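Next up is one chain by itself, shown in structure tokens, the form predicted alone.
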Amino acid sequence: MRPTAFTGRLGVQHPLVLAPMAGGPSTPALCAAVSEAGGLGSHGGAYLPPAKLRDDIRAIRAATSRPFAINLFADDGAAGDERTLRAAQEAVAGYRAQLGLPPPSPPAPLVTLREAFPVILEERVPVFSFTFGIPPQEMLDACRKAGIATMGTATTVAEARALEQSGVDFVCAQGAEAGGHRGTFDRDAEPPLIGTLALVPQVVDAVRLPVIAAGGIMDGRGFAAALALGASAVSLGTAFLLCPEAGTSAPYRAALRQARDDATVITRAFSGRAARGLSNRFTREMSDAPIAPYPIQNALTREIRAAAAKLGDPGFLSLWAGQAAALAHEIPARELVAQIVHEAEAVISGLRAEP
């Protein structure tokens, strides 16, 4: 496969990025395996205390000498008013009782970007990626000074232009098909659901930066299509959820094996932020319930999700997955990277005109 602006800038073999999947699926082993296979491994560090984040970065470095990315959230969220919080607590109280959990106590705050970012600098990670907006300019300037490449997520052309103006090195264009949290900057707005096929070429035309295509890409066919649209690389997350290196729980894996093309929904029920995942009992029953803003809702549902995972019950899990989840394969990450690249090369070769 020919080099791209992405591979040239980072010195990786393949224009393939492992999407960060914080909250369980992301593991140092998965990140390192993708980097060792010639792609850019990514690790979702958004929920990790600084000490754990540092340990994970060092574990990745112990397993690979190749470039990798650490992803954090650029938005720390909002506290919400007391009335909203009380209504959200009441909405989940019944589920807590069903799972044998005590009534909810005031949720503990999540790690903020300012608490986690110093670890990125101190450990001098090769790539700092982020979503939910743009970090403060001084953080991006510090990365540039330290030689750390930066990558931001855009769900619209306007967001991509804002990222370019901030001085980032790469823009990840996240199409509507993507699993997990929508990267939309405005936490309160309904996320624009622009498909990958429509979004990527518009972002490519709007900015001068290398663009990474994300959303619904699971194999070499999607890989080749994204490159044809002008992307310099592709980002895949759902494709790696069934790999043995992923931290995907057993009930999560079982649900993925039964996924269909129409199985996903956009929900705020688990975290307060819009995210795409497999529909289940919690997403259905909470569709009209009071929801606290991110990250309060995430804290309110954390123990529910943990208890459900222990019981093997997918009905209360945040089963983040993209619209093409049915195409996932249960093979080691290194083999999956090689398979996807081989498929893409075959597709590209097959599309070339006969002499």
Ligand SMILES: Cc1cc2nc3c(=O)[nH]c(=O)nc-3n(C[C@H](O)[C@H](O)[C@H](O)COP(=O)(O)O)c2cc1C
The other form holds:
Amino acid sequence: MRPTAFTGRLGVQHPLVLAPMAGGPSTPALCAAVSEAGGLGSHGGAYLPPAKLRDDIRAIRAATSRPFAINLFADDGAAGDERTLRAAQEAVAGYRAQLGLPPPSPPAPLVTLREAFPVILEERVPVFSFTFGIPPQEMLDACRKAGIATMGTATTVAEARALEQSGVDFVCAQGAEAGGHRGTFDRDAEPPLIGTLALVPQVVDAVRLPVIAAGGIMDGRGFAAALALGASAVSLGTAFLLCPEAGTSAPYRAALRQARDDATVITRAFSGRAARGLSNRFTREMSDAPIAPYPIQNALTREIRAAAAKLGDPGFLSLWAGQAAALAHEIPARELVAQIVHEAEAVISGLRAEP
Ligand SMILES: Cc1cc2nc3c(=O)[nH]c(=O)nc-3n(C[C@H](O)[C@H](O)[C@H](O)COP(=O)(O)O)c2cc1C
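Provide the structure of the form predicted in complex with the ligand, given the form predicted alone shown above.
Below, the chain from earlier opens the complete complex, with every other chain and molecule after it.
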């Protein structure tokens, strides 16, 4: 495959990124396997206490000397008012009782960007990627000084332009098909659900930065299509969820194996922020329930998710997945990267051969 602005700038072989997948699926082993295979591995560092984040970065470095990315959330969220919080607590109380959990104590806050960012800097990770907005300018300036490349997520052209203005090195255009949280900056807004096929060329036309396409890309066909749209690389999350190196839990894997094209929904029920995952009992029953803002809702459902995971019950798990989850393969990450690259090359040469 021809070099792109992405491969040239980062010195990686293939214009393929393993998307960060915080909250379980991301592991140092998965990240290192993709980097070793010639792509850019990413590790979802959000939610990790700084000491664990540092250990994970060192574990990645012990397994590969190639570039990788560490991803954090640029938005620490909001506290929410008393009334909303109480209503949201009541909405999940029945589930807690069913799972044998005590009534919720005041939710513990998540690790903030300010707490986690020093680890990025001190460990001088090759790439710092982020979602949910733009980190403070001094953090981006510090990355530039330290030689750390930066990559922000955009779900609209306006967000991509704002990222370019802030001086980041790469923009990841996240289409509506994508699994996991929408990267949309405004946490309260209805997320604009612009599909990958529509978003990528508009972002490519709007910014001068290399654009990475994300959302619904599972194989060489999607890879070739994204390059045709002007992307410099692709970012795949759901495609890697069934790899043995991923931290995807057993009930989550079982649900993914049955996923169909119409299996996903956008929900705020788990975290307070809009995210795409497989529809299950919790997303269905909570669709009209009062929800606390991110990250309070995340804290309110944390023990429910943990208890369900222990019971092997997918009904209360956040089963983040993209719209093309049915195309996921259960093979080692290294083989998956080689297969996708090979397929993309075949697709591209097949298109050239057409009269
Ligand atoms: C399980 C899961 C967790 C995710 N966690 C993160 C995350 O921590 N940070 C982030 O920037 N994006 C996260 N995403 C979104 C991905 O970066 C990416 O946009 C998405 O996976 C691309 O769509 P696809 O899943 O169809 O490949 C997550 C996606 C999934 C499936």
